[in-house]
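One chain is shown next in structure tokens, namely the form predicted alone.
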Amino acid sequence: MKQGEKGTCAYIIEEGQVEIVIEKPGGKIQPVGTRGPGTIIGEMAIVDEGLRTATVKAIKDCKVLEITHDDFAQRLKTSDPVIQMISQIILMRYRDTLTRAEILGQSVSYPPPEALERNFAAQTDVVESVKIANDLKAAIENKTLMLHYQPIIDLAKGAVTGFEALMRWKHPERGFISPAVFIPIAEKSGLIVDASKWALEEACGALKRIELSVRSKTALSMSVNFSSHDFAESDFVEGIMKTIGKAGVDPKQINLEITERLLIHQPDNAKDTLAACRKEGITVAIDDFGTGYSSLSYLYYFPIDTMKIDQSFVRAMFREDRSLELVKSIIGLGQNMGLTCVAEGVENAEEARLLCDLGCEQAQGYHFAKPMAEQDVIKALQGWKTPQYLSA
């Protein structure tokens, strides 16, 4: 590499060792140091496109790692918007630190820093993911975060046999904020763990509220969606069978909804800390089956009793032959497995008639009932009339 070149990547030494050095004005040489195993050299390619800052000459044979600008770029991006930010800042106040500074000598060209910041603020959002974060702690510690309740309808009877607990914020100025922005934020910052506790806490709460407001005879189920985060926490099912003892719920009233990220990320643990949920009587549910990569694998390996179908092939059904048929077969394997599949996302009779000749046990969505706060579920339950589909 040499110094006032367009660098592309940055290199890590895994074998020998190279010298840097520093072309002053003139013509001065100055040393900078040496460089070998498990060190980084050319790193300030990847962070912008200015020229290489120093020469790097091998004093030893190498062999060495190469990082492209792009790769680097890649997995910055798909980065916390907050990570992002600090490390461009803080790899840009290093280059700045090291052009304005004697070792370089001065550069007008130069951008200033603050303008520099200012762009990468305004490039990933970080200022308003951030004031999101902080709000969010703020509503959690508070408890002003709401959950609402979507029934969840056994299809051959059209009684309500459960629910899905599903997390609300009505923010104080902003009005309400969309799940799809604030849980995001919640899992980056690591704020989903409180949110858990607390959701599965009030979830319990409302489920022996409900039941004893309607007098049901049947004892109902409540789904509660954790995350990765969740499963990372050492007392997870310590602490979970802790809320539900308190709230005076039977454990088999509980389901988990896992998604197959979290499978993913945490396959072993997560296998494990199933098992011990299921030992306890707890049920574990895979929302959004069908949309992941290795989801057979997952009934196979994982402790599963319910999957979930996602809505976008339920809403495909009557448009589309291939989502028939995938649902078709989605139904079938559950049958086979001896699992039970609930239908996401149903919004007319028409599907829910389809969904139920195919076999599937269980759906939820519009065409029941959207999801509503504990007193509106209470009233929806007590005025309880056959669904359309099974009276048509």
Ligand code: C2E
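Superpose the two forms; the largest set of C-alphas matching within 1.5 Å is the rigid core. Residue numbers count along the first chain shown, from 1. Computed from a predicted model, the values in this text were never measured in an experiment. Compared with the form predicted together with the ligand:
Relative to the superposed core, Ile22 shifts its CA atom by 2 Å or more between these two forms. The two forms, fitted on the rigid core, differ between these two forms by less than 2 Å at the CA of Ala373. Remark: with the core as the superposition reference, the CA shift of Thr55 between these two forms reaches 2 Å or more.
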Contents of the next structure:
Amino acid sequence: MKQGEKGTCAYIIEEGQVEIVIEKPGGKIQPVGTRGPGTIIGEMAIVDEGLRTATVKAIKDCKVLEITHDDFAQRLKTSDPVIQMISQIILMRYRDTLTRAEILGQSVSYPPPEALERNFAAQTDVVESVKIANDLKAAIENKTLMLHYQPIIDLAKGAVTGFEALMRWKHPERGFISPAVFIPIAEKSGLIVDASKWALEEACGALKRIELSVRSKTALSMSVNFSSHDFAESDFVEGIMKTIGKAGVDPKQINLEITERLLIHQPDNAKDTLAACRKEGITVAIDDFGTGYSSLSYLYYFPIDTMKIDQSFVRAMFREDRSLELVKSIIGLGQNMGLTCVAEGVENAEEARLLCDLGCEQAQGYHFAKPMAEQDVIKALQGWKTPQYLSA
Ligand code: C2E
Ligand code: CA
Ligand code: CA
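Form predicted together with the ligand, following the form predicted alone:
Okay, now the whole complex, with that chain kicking things off.
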């Protein structure tokens, strides 16, 4: 690896040793030091494919792992915009310092870091995501988030069996912001952990109040969405059990919704956490089933009670034979494995009828009810009529 060359990859040293030297303008050689196993060399170039700032020579036989610029660029592209901005600006500042100190020589010049900073600041997604994260933090602290509840229907009976709690945020200036926008920001910034704790507490309270108001003869269920960050908390199960207990809700009424992604990224942690939840009586649902990873082995591996068929398949059922076949297969899979199937995004009577005929046990969607505030849920339940697909 030679100073002044274009860099396209970095190396992690697994074995051996290297020496790093910098050639200063005028030819003076300045040793920087040596590096051994576990260290990384050439890391600056993979951020921007700039010129090597030092020469590296092996002084003992080396075994190295290569990280290419393309690989790093791909990882950076999918990372948080704030991390993208800061990692590139720090590199530019460092290169600028080296150039000013004439360590890199006059021939090597880099754009001033200020230009890069202005460029990043002009990219609205960085500014937007920082602003939204700050405002969201305040909303969580001030408890100005809200929950709406969407009824989940027993398809054969046409009756409400429970609800899914869905977060709502009315921003003081921007109005309602979709959870599809603020949940990923809450996840990336770690704010989701406090938001989820609040949501469970609020949903348990609402479940008690709804049951009391509608004098439900059978216990209703409450599904709450959790993310991988929640699972990373060491006292996750203890925390949720405390909240459920304090609200006086039977753990059997609480259903924990998680996505396939979470299971794949934290398999061991997730398995233990889910097993501990189920031991306490809480049920577990896989959300957006069929959209994550194709491996079905996790259905055997993880303790799961329910599969939620993603709304994209339900939507396409009447349009494409393939989607219909997929829905049939998921329902069959659920039946064979003793799992409950919930179809999401049911928007009309035809879809409800077909899903019921296919043996899907439960469904939710605009055809039955939209997500509603607690008071509206109570009114809807008090005036609940058998849905049209059963009476037709
Ligand atoms: P999800 O968990 O898959 O929730 C279902 C989404 O489908 C909700 O969108 C719901 O309003 C919408 N929906 C329900 N029925 C229909 C229908 O018939 N047609 C159509 N087109 N849509 C329907 P929403 O409330 O905008 O939430 C979007 C996503 O945000 C959720 O998807 C979930 O991934 C996330 N989310 C919402 N609340 C929470 C939360 O409290 N915690 C976490 N971790 N994620 C949440
Ligand atoms: Ca969900
Ligand atoms: Ca879903």
